[in-house]
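In structure tokens, the next block holds one chain alone, the form predicted on its own.
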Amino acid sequence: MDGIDDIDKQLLRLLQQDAKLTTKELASQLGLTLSPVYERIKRLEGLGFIKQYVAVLDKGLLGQPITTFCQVSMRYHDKAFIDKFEEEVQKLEEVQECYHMAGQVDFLLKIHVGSLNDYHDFVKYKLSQIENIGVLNSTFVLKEIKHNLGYYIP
């Protein structure tokens, strides 16, 4: 967190809560004028602290109420197979998140679909077509307890 001060941190907290706040609203909450707030936002964007601005959508209203975590274990672990998996998983629109893991599994995928049948089809016709997958282990979310999109900023 080098290069940012307490005001920058508060600005980041505010933007994480509501990225639609205007520069005027942010300035008012921070006790600053418009120009310094605008410059701070541009600097934080340039430093990479702010990566993008997005709308958070309701998965249920989009017809994708099923959330699945799929653990993927590869048969072989050489660079070419890992790179190929990472490349292919990028093409799967159902996959919201993908992590290369250390431990008992190689990758953890977070997947959203409309139904269990949709998940079955996704695994059968898309995911399992990626070369070198050894084992898939799926778990299904029964209830979402906490879903915080923001990061803790000390």
Contents of the next structure:
Number of protein chains: 2
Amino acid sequence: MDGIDDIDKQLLRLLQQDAKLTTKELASQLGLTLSPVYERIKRLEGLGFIKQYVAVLDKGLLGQPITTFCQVSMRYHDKAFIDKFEEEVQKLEEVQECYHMAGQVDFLLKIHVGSLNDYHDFVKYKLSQIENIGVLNSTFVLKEIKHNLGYYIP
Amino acid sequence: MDGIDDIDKQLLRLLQQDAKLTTKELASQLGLTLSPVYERIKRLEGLGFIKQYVAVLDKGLLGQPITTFCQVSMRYHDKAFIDKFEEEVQKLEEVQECYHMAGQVDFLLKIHVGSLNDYHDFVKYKLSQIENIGVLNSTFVLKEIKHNLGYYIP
DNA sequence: ATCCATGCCGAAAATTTTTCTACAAAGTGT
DNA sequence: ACACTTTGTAGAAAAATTTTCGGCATGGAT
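Counterpart to the form predicted on its own, namely the form predicted in complex with a further copy of the same chain:
And the full complex, kicking off with our chain again.
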């Protein structure tokens, strides 16, 4: 947490919940005037604490109500195969997240699709087309219990 | 995708990548003038397609470089135990996401901490304190291969 | 004690958001 | 075919916000 103070932290907490808060509103919540708040935001952007601003959409309304986690293990662990897998995964738009994991399984993928049928097609015609996949194990999300968009800031 | 057209979809694609784009910039990219773009955004917000706007922070700079996925199974599956677990998980600030899953394991948790030590403390003093947990299986993220912030919009 | 750096304030300028009126195209009912 | 309504867009004006800038305090260093 190099070089940021409690005011900066509070600013980050507020902005990661609502990026549309105006400098004016932020200033009043922080007990400052416009200028210092404005400068702090620019500084936090410059330092990389704030990476970007995004609109959060409703995946249900977008027609992708199904979320699954898919565990993938490679048959062989040559660097070339690993690189190839990572490269191919980037291209699959259904894959929202992909992590290289420690432990039994090599990769964990988070996938969004519109229906079970779409998931079937995704696995059969896209994912399993990637070379050298050994194990492929999918589990479905029944319910989202918690999904924080921001991080905990100590 | 009830009641939104291709222009709306393109608008959503742009905004979920960069919510700071001005109406002017959006208008020029969409080949429209300010007013229709402005009204479309308000409409998409009203319909719930756009849920909120957030700043995306850098978890490494915030001192939480470690991500783990933790699979949890309950010993007994009475509704009261399930409810209690879901309730307690909400309170744990290290837990960024929690899903009730189909399959062998009951819950999947995504957790952010600052160090392996922090993770140890989290499991020992917080997570495992919740009643009725049977299996608890943690796997660490070695590398983030892909992390789309937005959804794929067909 | 003076100088310099840092952070904040307040006001002005630039830009954007928001509102409002009007026009054109598409669909509906007579 | 005609008038009517609805929908979506354009353009301009008003309101609000962002951005810039000069100045004032506080604190540390020389």
